[in-house]
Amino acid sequence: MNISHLLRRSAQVFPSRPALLAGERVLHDYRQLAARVAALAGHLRTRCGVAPGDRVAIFSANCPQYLEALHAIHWAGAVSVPVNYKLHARELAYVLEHSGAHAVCVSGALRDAALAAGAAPATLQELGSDAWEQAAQGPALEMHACAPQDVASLFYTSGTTGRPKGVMQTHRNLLAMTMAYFTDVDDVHPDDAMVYAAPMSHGAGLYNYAHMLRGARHVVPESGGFDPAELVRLAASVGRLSFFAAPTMVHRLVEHVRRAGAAADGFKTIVYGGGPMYVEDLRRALDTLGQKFVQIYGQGESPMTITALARAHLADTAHPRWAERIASVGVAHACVEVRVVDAEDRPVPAGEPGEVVVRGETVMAGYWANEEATAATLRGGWLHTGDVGSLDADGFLTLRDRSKDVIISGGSNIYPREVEEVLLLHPHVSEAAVVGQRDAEWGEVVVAFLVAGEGGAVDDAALDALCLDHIARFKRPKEYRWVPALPKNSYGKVLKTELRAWLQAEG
């Protein structure tokens, strides 16, 4: 089934109901979404030669033609590759290289960087434009039949070991994750609204079926991305509002709602992943915003669905382990399975730690021309996730780093996760990074990166009674680095790498 049938459906079943909103301006109800994007994948089809199965780009900030375009080519029966619209003209030359796609995408402010990463003007598709809206009048096309595992995404990976993978998510695939949401995050009702302040060509855009399937609104903020002060305009004004954030982004949204005293009624839920949540972040944020949040622990290669830390369990706050459950990220989602497993792939006892691998309707079909690859990290039926974690008791999953992030110092393992937790419960931090900076003694040694908070920085000597009083003496930081900001994509996942990389041109 094509992943925009939802969209046709919903048009079908709530014709006159609002469904695309600028900031809190009506664009569209469901009927004129539907017969626009059927319209312009007529004009892909038509005009710009776009057959099924052929790749075409997204190079995009947030804007509300952003859904049309994604839905217009899933429509037309080919396949969207959505770019980080923050990636450089060489790294977007490879992605539409490595893609072969066929047309591209392009807001108007990006147009000129497009045509730097050598995307033909022929192909380009500037959202927005006279062009965009004439060709959204044009005749429709019928929708094009695809079958469950035809690719329907190609989703390029962020590259951190090397070239970015292009995984292929099938339609199969996005429907299971569609029906993931309902069960194990959040339900949705007519009258919510996603709101769309972290990137779309990312998770956020991901949640758009869930809610199209609803017959809910979608929300474009006029800002186009994320502004504290206007989400709370909006969730006062537009109403039950729902989006994803990285953590960073809550710990925004809290401090501002702190600050300025603003209420929070308006926000019915918000789906935070993409990094670590600190246990003390977020019990500030259950304090100020209330019972409003849902995790969520996925990856490209198996899109938001592996595991989900429900409302009701960070609710739970009587169970006698509720303090170790809010630091994990939740249980398996129904439509997976989840282990914990050593180098062998055997799975190891609850509680120790190993990697994560997982199976299901959301894994993906495989790496774009990367078999290599794909049978690398599939292997056994499995896909490996590069994550290491352990299982308890209970199924709830606790992540420690990503492998490539675990610190080895003097042959013991130390996960970065575990001493930002305990820096952060200082009251002058206020967000923290550890990575582990070559030494000729001990292989690796710990270096903290500080951003101060309200009360400014304070000295090592503090910093290193906290970790003791904490954590293990071999695990405490060896350096202090404070630092106006810490380097984090658009997304707000702050870039280890280039902390790395930093230490490294020190020498």
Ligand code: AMP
Contents of the next structure:
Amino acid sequence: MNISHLLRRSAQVFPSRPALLAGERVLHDYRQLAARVAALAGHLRTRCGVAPGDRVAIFSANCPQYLEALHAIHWAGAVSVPVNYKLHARELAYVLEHSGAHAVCVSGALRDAALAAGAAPATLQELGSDAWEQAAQGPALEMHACAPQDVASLFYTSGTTGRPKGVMQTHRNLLAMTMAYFTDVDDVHPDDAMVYAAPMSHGAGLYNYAHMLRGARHVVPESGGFDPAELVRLAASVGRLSFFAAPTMVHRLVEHVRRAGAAADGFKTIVYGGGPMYVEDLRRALDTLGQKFVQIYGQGESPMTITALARAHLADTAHPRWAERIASVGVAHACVEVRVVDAEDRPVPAGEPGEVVVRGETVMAGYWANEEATAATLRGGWLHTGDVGSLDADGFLTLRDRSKDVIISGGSNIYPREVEEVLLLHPHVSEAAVVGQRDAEWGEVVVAFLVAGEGGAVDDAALDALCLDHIARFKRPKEYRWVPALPKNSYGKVLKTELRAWLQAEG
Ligand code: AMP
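Okay, that was the form predicted on its own. Show me the form predicted together with this ligand next.
Once more the chain from above appears, this time first in line as the rest of the complex follows.
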């Protein structure tokens, strides 16, 4: 089944429900949206020569036409390649070349960047341009019938090590992911609204399908990005607003709401994930906004769907293991199995750390044109996530770190996240990132990068004392560095490779 069937179905069942909004302004209802998508698919097919299976990239910041482009590509049976719009021209060039993109849907502001990356002018389709509007009024294409195992989308991994890899997400993967939203994350009501505050090329965009299926509203903020004040205003005016956010975005929203004393009634569900949510931040978020949170753990290779920490788990404060549970990423989604294994792929006992592996309906078909990486990552029929975690006896998974971030100092493993959680207990520490620095004596030593909160920086002795109170002496940072901000990618993930590079550059 073609994943865009969800849009076609809603156009039939809920034709006059508002579908696409720019801020508070309704642009199209479901009937209009499906008609535009079918016409744009026709344009791609007949004017641009896009055949089923061809790859079409989308290189754009968030805008309402993003959803039109995504669905038009699928409607035509082609493969979408959503590209992080903050990529460097060289990185974009690699993705376009590697995927063999036949056409590129680009926002006006990024046209030059796409050309600089080698996109042929004739292949560019400018979102929201006059030509786009004209194409959206053209003759409709019948939806291409896809097999479940056909590739719907290529998701290029961020490639912090080596070249990015193109994850092949099939129509079946995306459908399973959509159903998993209902079983393990949240139910969606037709009056709900999904707001795209995080980049649509990533997790936020993937959540469009569940909201398409229910005939809910899709809201693209006028700013095209994450602006806490705008989001709070939209929550008040649009109402029943849900969104996906990286933990760093939750942190910023919470600080804004606290400072501004804003009401947050208009928010329905905030799904957070994509990186570690520190317990101190989560407690503050729950105190400020109430029980509106659900956590997901996923990766491009099993989109948005490995584990979930449900609202009910977060609300179950009387549970004897509540404190451990809120520090976990929850339990396996219903449609996948999750294990923690040793280096020989043998499951380890409860509580022991190992690599998280996943099997099930959402697991990718493999990496595009990269058999070697596919075979290694999917060996034995399990997706090897590269994440280190442990499962407790009740099935709750606690992530430590990505294996490449683990610090080995004097022969002992140190999980940076554990140290970061402790540093964040200090009221003056707003953000923390811990990395290893090469050291002749210890192999690696622990270095903490810190961003000060309103109270300003504190001296090393105070932080040392805090660490000695909570964690083993050998895990204590040898150095604390206060920085104005941590380097992050556009998905809000802290770039630890960059922090390590800073340290290495110093020798
Ligand atoms: P990506 O493929 O870009 O979505 O990145 C996926 C990676 O982000 C995972 O392999 C994890 O390392 C990390 N990640 C995703 N969700 C979470 C979460 N809820 N908590 C901690 N790390 C996460």
